[in-house]
Each structure stands twice: as C-alpha cells, then as structure tokens.
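The data below hold one chain only, encoded as structure tokens and taken in the form predicted on its own.
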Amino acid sequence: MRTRLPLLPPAHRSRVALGMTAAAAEGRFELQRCAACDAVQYPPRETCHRCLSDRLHWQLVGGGGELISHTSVLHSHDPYFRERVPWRLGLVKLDCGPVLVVHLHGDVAPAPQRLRVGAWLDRAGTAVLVGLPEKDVPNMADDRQLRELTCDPKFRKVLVTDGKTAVGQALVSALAQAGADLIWVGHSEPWKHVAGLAAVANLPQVTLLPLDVTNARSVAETAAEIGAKVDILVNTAEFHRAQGIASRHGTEVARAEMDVNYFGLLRLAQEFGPAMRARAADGPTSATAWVNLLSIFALSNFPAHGTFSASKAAALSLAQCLRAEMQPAGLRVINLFPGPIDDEWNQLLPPPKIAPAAIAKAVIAALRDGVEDVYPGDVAEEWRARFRDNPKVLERELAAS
C-alpha cells in the first residue's frame, strides 16, 4: 500500500558533503580538488585521499565517464524506495578519475556505454548523482526516476498569482508550451484593462480568476477554491517603485512595496501552504514546486530603489523559512534572483536589462532541472560573483553608483 503521507528519501549529509548540495542547488556539478596534488575527490572528506592534504576546494567538473556496471533494485528496507522500485543504479568511473555510484535515467544503454553524470536534488533537498543519456533523447524528462528529482510543470497544475505584468504572462505562455495541464492566472483589478490579459485569457489552459494578495480574504477564499488542486504556485506579484529613502516623504509608497512583496507572499503561504504540503504524497502528480520572483536587490541594497531592495530583501528571509517548512513534505522552493527587468519602473537604468521572456524560460528550466535558486541575466550572475567574492565592496560600489 502506497503511504499517504509524504515520504523522503534519507537525507543525512556531513557537513562537508554540503558542499555537493550547494552547488546542485543552482544547478551545478562540482566536487573537491586538492590543491596540493589535484586529485579530484568522492565522496567528499575532509583530506586528500592520495596526499592527505586539507586543502580541498570545490570546482566544476565535467560530467563524461563510462558506465562500468548497472543494476535494478526490486526490494529496499526504505520506505521511500520500497514504494519506487524497481530502481536502476549504475557503477560510473568520471573522466577526471573518481569511480561512483549514481541513478540511472532509463534511457542510458547497458555497459559499456558513455554517459553524462549531474549533480541534482532529490526531494529532501539534498544532493545526488544522475546518469544521463550522453545526448538529449525524445521525452528525456518521462522518465519515472527523473520526475522524482524535478518539478517539471508537464502535465500539472499551475497558478501565476498575478497575470498583469509582462512578466507573470511571459511565464503563462512560457507553462501552456511546457506542456501545463491547467493554468489559473490571478487579476486583482478585473474591472481595468490590461495589455496582453486577453491574449493570454485566450490559452485553452488558461483561467483567470480574481486574486488580490494584499487582501487576506481574496487570498483566502482563492486558497478555498482551487489550494487544494495547485501543483506550482508562481508567485509573480510585485510592487516596485524607483526611489530611495530621502527622495520622497512619508512611507506610504515603502508599505505598498512590502504589502505587496513581502505581507503578499507570507499571506499567500499561510493559505497555500498547508494544502500544498497535504499533497505532497499524490504520486506523479502530486504537489511539487512554489516558486518566488524575488529580484538581485534582495543580496545587497541598491540605493536608487532603496524602499524596493529592503522589501525584496525581507522576501528572500521569509522565502528562506517557507523553504524550511515546505522540505519535510519534498515541495520545492525555488528563488528567482533577475537583475533589472526591462519594464516601466527600470526605463532610467542602462542596459544590459532582462526581458520576461527570459525569466519566464529561466523559471520553466528551474523546474525541470530541480534546483533552488537562479540568477537569471548577466547583472545577476555578476552581483552574485561580486557578493560572494566580498559582499562590503559591492555595498560600497553599489554607494557610489
């Protein structure tokens, strides 16, 4: 009998093992290589396994090797697995040397055979190793133990909370063509037209029903009506006005920001989450993913749209403990980090700006590939270098801009 409450696979990891994890969670392979001998190591240690050495640092690696050996599990002890089996494992030794154990897509042929191996993460959030066809193949993302890692919106059900801004209807298009089975758009204003609400209206996925995040009532009954069906959530309300704090008065414009980024998407939780985590156990289409738009300004505060980075900043905290909540069920929370989107309230800011369109393909690979946060366009990927490199310098560059 199949368990109807939320089942993970084990989930113990060392601490330096989490290393593994951090980088799978932006959707990267790395494993350690000594700085003394450069010996690529696994399973990761805290020595060399050649020289001893302690000096073991993270790094990309690339994912060729041979399959050596491959076997189906028919019966685990683990009550995650024993409810998944059969199982396909595989022996692989890496181009750059190590030699690991890794699951097994179903389309990889027998050994001998060349592969690819990726880092991704299961549904305990934790990092594991897969073999991959070593080209792309029809329908890669069926198969049955892929699925299990990913949160790919194919035949699920999907809200975008707010489908106003050019964002949250590039992603509307972007789910219908990933092969969405249902879509409900939220509109908090039904009664004004909106540019581009009617094409998207027009998409035989598509339902637009009324949703209004800074109103808990619209939340709530919204949640009544359709929480238990959601699969993904997309939450792409956001208010965003350019300004500081000493050029304006008053705070009236900073409340309607967090109202909006922050209130929004605590309210939105309080009412989706528990009915998103009560499916958790629904078998291949059960509820998977909730994904935040958040914005690059959340790492580190740009001045110029002060009030803006402070809410988005407070976003990303609470994004942080819903992910905390949401593991122990295997739903996946997934922050979206873009630089300057190119729309009406970024018009001052020079190129390069990132357009909806991107966002919304960066959201539908986030899903497919199962990882946590992204940084979709080049300001993003080079805010988020320069803030891991020393995040004081960027606080002071980003002053004197």
The other form holds:
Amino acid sequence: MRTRLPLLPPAHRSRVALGMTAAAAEGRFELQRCAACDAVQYPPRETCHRCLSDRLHWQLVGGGGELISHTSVLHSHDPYFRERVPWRLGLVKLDCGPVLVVHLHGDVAPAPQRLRVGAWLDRAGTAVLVGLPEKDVPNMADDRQLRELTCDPKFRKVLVTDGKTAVGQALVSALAQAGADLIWVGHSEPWKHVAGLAAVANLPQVTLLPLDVTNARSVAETAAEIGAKVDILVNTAEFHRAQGIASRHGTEVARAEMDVNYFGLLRLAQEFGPAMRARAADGPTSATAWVNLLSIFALSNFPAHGTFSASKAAALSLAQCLRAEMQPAGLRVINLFPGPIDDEWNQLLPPPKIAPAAIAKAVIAALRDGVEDVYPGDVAEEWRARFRDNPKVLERELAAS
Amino acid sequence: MTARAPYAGVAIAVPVTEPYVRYSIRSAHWFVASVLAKLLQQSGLEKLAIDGLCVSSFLLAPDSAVGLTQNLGMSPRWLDHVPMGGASAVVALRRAARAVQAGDADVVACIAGDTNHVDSFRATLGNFSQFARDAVYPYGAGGPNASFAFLTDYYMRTTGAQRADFGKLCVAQRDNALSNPLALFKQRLTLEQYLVARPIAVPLHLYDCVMPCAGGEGVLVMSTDRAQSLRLPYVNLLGAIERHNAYPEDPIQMRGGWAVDRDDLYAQAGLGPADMDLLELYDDYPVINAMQLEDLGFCAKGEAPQFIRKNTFTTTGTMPLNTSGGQLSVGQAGAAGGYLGLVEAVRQLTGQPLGEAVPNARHALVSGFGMINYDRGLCSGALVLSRGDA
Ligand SMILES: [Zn+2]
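Okay, that is the form predicted on its own; can I get the form predicted in complex with the partner chain now?
Once more the chain from above appears, this time first in line as the rest of the complex follows.
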C-alpha cells in the first residue's frame, strides 16, 4: 500500500448542518425537530419543510430504521474515498420520518433490513451518519469503515503522560484491557516510590519512561524517543490544590498549576504534535487521537478551587487551538470534563465524586465512539446541563456553594 | 384545474449541435456562442432577429443568461435562464413556446452548452446543492452514481429486472449511435462486454454511467408562419408537462413527475403512447429509462423489464429509443445532455437525422429529468412533438 497523504473527507457544511456535528461531538444522534408541527427533517435546513416554521430544535432521535437500498462504491471522485474504495453506502428510512444516506457497516445484511443509525465524527471532525447492525455483532468495532471514524485503542500505541496519579493508573489498566499494543507511561520523579505504579508497570504492554511536563528538555527528549510511534496521547498530568485567591499568599501554587495544567499541555503539543500529525494517515493503525484531562471547572470557576479552575480554563482554550491545528491532519482532540475526582485533592469535597476507573472507562468509550467532548459521571452531566441552561446563573450558584 | 391551452402555431426548427469532445479548454460561454452561430447560419437569420434567448449551462458561473447577452452582443426582449440540468430542454421549450404564442418574442434561441475541463466534473459535484454538500458529498458518493445505484438496486429487487435488461437498452442505444457521426462512442457494445465491465457503484457498472464531456445543443422556437416564410422544416409542439419534487413522501424514487401529469400530456396532445414513433428518454442511467417507460404509460408500473425483453429499441426496430445513441453513447455535455433528445427528435421528425432515420417518423416523445438535489432527481418533464406537416 502506498503511503497515504493526510487526506480528509469533504468537511464543508452549511452552518445549519453543523448542528449535527455539535451533538455528535458529545456522542448524541440529533436531528432537527419542528416545535410547531413535530416533523423531524433531514438534510438540515433553516425552516420546517412541512409548516415553514423556523422553530427548529436539534433533538435526540431514535436511530431505528429500515435499510431500503445499498451500494458499494468502487469509483469516487473524492481523493479521500478514492484511496478507500470499495466503500459501502446505504439509503435508510428512519422510523421517525426522514430518508438518510449513510455509511454502511459491513455487517449490515442486504436490504431490506432493519438497522440503527448513529451520528459520528469523521476524520475531518464533521458529523456523518452511520448505519449499524440492529444488534451488536462480535468485533463490530473492527469494521474498516467504522474504524475510519473511531480512535479505538485496539492495536494502537499509547502514551499516558503521568502514571503517578490514580486516574493515570486507571487509564493504563483500561487501555491494556481495551487491546492497546503498547503503553508508555510517564513518571516525573523516577526515584520516588509511587503507590500503584508498580502494579501498572508489571502489565506486559507497559513501558515506564521518565517524563516531566514542566521540563521542556524532558518533553523534547521523550518526544524524540517515542514521538514518531505514538498513536494516542493521553495527557493525565495534573497539578491540583484547593483554595481560591484570598486564602493564599503569593502566586507560587497558581504558577505550579499553570506550569503543569497549561504549559505542560503546550510543551507536549509542541513536541508531540508535529510527529503525530505526520503519521495521521498511516492506515488502520495511524496516529489518531489526543486526550486532555480537563475539568468541569474549566467551564465556570469553582471559587473553592479557584486557581485550579483558572488553569483548566486556560488549558481548555489551548485545547481548542490544538484541536483546530490537529483537524487538518484528521487527528481527534478529545477533552474530558470530569467533576471532582475521588482523589486526595478533593478529600474535603462531599460526594458524589467520580472514581478514576469511571474516568478511564469514559476515555475508552470516547475513543471507540468517536466523541470529542466527554462529561463523565453524574456531576459533570449536571454541571454541563446547568451551564447550557444559563451560564450566568451557574456562576452565582458556584459562588454560593 | 384550468385546462391546459394548446401550443398551437408554435414551430421548433433548426436543430444544431456543437460536436462533443471529451475535454475542452474552452469555456461554457464558447459552447453557447458556437451553438448560436450555428443557429444563425442554418436559419439564415441575423443575430438581432433573435429577440428571445433561453440558456442552460452548469458552468457559466459567475455569469448567467444576463451576462451572455452582452457577451454575445444580443438585445433580446425576452430572456430566460433554466438551470434544470436534464430537464432544461423540456422546460425551456414550454416557456419559449408560450412567449412566442403571446407575442413576447418572435424567435427564441433555446441553447444549452457546457464545457468539461479535467477537474470540472468533480468541482461541480462539490457545489451542486446545499443538501448534496451537507448530506451526500461527505459520503464519497461522488455525484449521482450512488443515488442511482440505490435506485437500481431497489428497482431490480422489487421488479425482477436483470442487469441484462438494462444491458439490452445500453447495447441498443450503442447500435443507434454507430450511425451518428457526433457520438463519442463509436465501437459496438456487446451484452457480454456490458455485463463484465468494471463495477462503479454496485449494481452499476461502467456502461450504466454516462461519460461527462463538452458540447452544445440548440433549437429555434418561432411561429409556424415564420418558419414557413423562412422555409425551415419544423415540428409542432402538441403537449408539454413539467413537475418538480413529485411524490416527496416516497422513501425512494421509484416514480417521477411524469406519472403525475402524463394523462394531461396525452390529452393535450390528443395522442397516446401507442402513437409515438420514437422515444427520446432522458438516459443518464438505464434504470431511468425503465422508470420513464412505466411512468409515461408504455407499460405498467414495474413491468419495464418485460417491455424491454419484447422490443428492440433500435432506430429501425420496434420502439426506437434514443436514436442518436443517447447520453450513454454520445456523452453527457452538462446541461446540453438535457437537450440531446429534443434536438435528435426534431432532426428525425424533420427528415434530417445525422444517422439512421426512423422510418416514417411522425410523432416523438421527448423527456427530461434532472437535478439530483439530495437523494432523487427533482425535475421531470416531457414533450410530445409532431412532424410539421402532420
Ligand atoms: Zn413544522
């Protein structure tokens, strides 16, 4: 097979069509529903095809439908698909009304056939529809077309930047279980004994390596050693202290938070970004994803952890920049927005708190489902809902809590 | 509904073609201009005598028919731009005929022309429509191939049509093309070659798809009096229909707008399917031929496969179909593809065919179909034409 240039599927969409992308980025399949007459419509448009109302809302819809017809395209005018034919497409009548052109999973039997449809982000980061078998089949995620849309860690090489934390260790275990070929695990102070790290280091897939995200040389050396092999980078490095502004003197703690949470991401992005972008078109085991451990506090400041919130807000902004720069290569940047994690830095916070293992599970699911913004756990879900509902009200609620 | 007024007194004359080429470095404007020049040359009219202009072209942008008036040095008192792809000729003719009847124009030049650069087909696909850009192009479908593959798959499954049935139409049209000096495909096609050709989008194979090319077509529309005084052989327009976005509730396009309006068409023409001596059906894929045979009343719904097995479709055989070879054998010159059948029908009915003549041709049916906006073609139409002395 000839070396692939980082070709992407056609990414241009009208503004109204990007509503489907916004939902798919968070793992939801939404179509436009008319508030006036309840019609569901697709392709997206700015008024209702039935009653002409413009009160259209993107709403979750059921993916059930019937495959009316299908084809396997062997000749495409598009350079991305030209390299990937044969390519299976289906025409689906969704139970809720509209007719959809979908990418068709290889295990969906010929029409007529029941199936389910979902929206996924493609390599260009834009939502596309996929027809899947009505019920799960073995090794469903291995489908060649589906794998173009996902970042499944199976068969891939992963760097977890910090294995000292509970979240880092949970992620390493989960990645190993998910079939990652090789997992490099960074630890910033190799001479220090860290609880749990030995157990992780004993996994056959794992290689420990020194990595300190606050040290430019350390990041550069690690990138020089393994940067050209990393398919998925999971940045778990995090510095977290409680307190806001008034209860602390000086800027030392805030600087340390920024140095890990913001500058650490920047250093990693500068050193690992170029090599990963260059390898994004390497076929089924290409460089594929970059995962950032952010915080729900990145959306709105939690004064009790005020400087930490600020560093995560800075990291979120930088991660959006990273996503924009990775997109042309087809690399997905996944941001995690957990609520308080059940670790030593949140001991004083009352439950519910999210367990490190739950975060790890959410990361694996996001990689497999091609999602780019993840709000794991009930707390994160609720904060997101409050933020969506009214960010100003949330600011007051957080100030009072 | 108000009864459709007849197209009495309208003549369609001077069928011209700017010969097709696979690729051209010329612009669409050049093809339109060269068709106009041929219309003038063959009618003997001065350019300023053409006081109506109707243009169809995919690749005129950023210009439209408006810019062409200055480009071509014309001052028409009636101007239209019909961006309806394969339905352009039918729609243009309906409008031009009414303009002539009403006295809004004396002589209307109806012209379609398009160029084809090496990359223009792909570029056109990406910008074809908002729905195509949002909901088809990102799937690698690359234009109408996938849409017609869906339809062909469904049609075969529900009617029992075989690839050989579609192949028979393609082979017959190729036979018809062999006597047409302007057809881009000049070699005989066998059913065996059709069946073993490489797949493009299953179940479509190579010879089910048209080849994009450059070229132009045109006719003049005027009163029969004017045509007679100019001593131009002409045809009469007996009936005409158009319909857009027919049957939107159908989950897949198994019928087109023809089925809605065909009774009107035949009533207006005072003729029926059995009276047609030749069919010029829009043929970007053979399944569309089959659908039109049904929707235009030549056989019952779903029975085109049997109808195909019973006829030869060759110019001198039974049910002569696409007698110049159709787009499948002549090539698809963008919007001019919508005019190919009209121009050929006028040639046949006025006794000036480029290739073999349909014996004693008196009536022709010409159809149009165009604009795969998302999952189906939105525009459909048809004309019934008769020999001028009929
Ligand atoms: Zn409505």
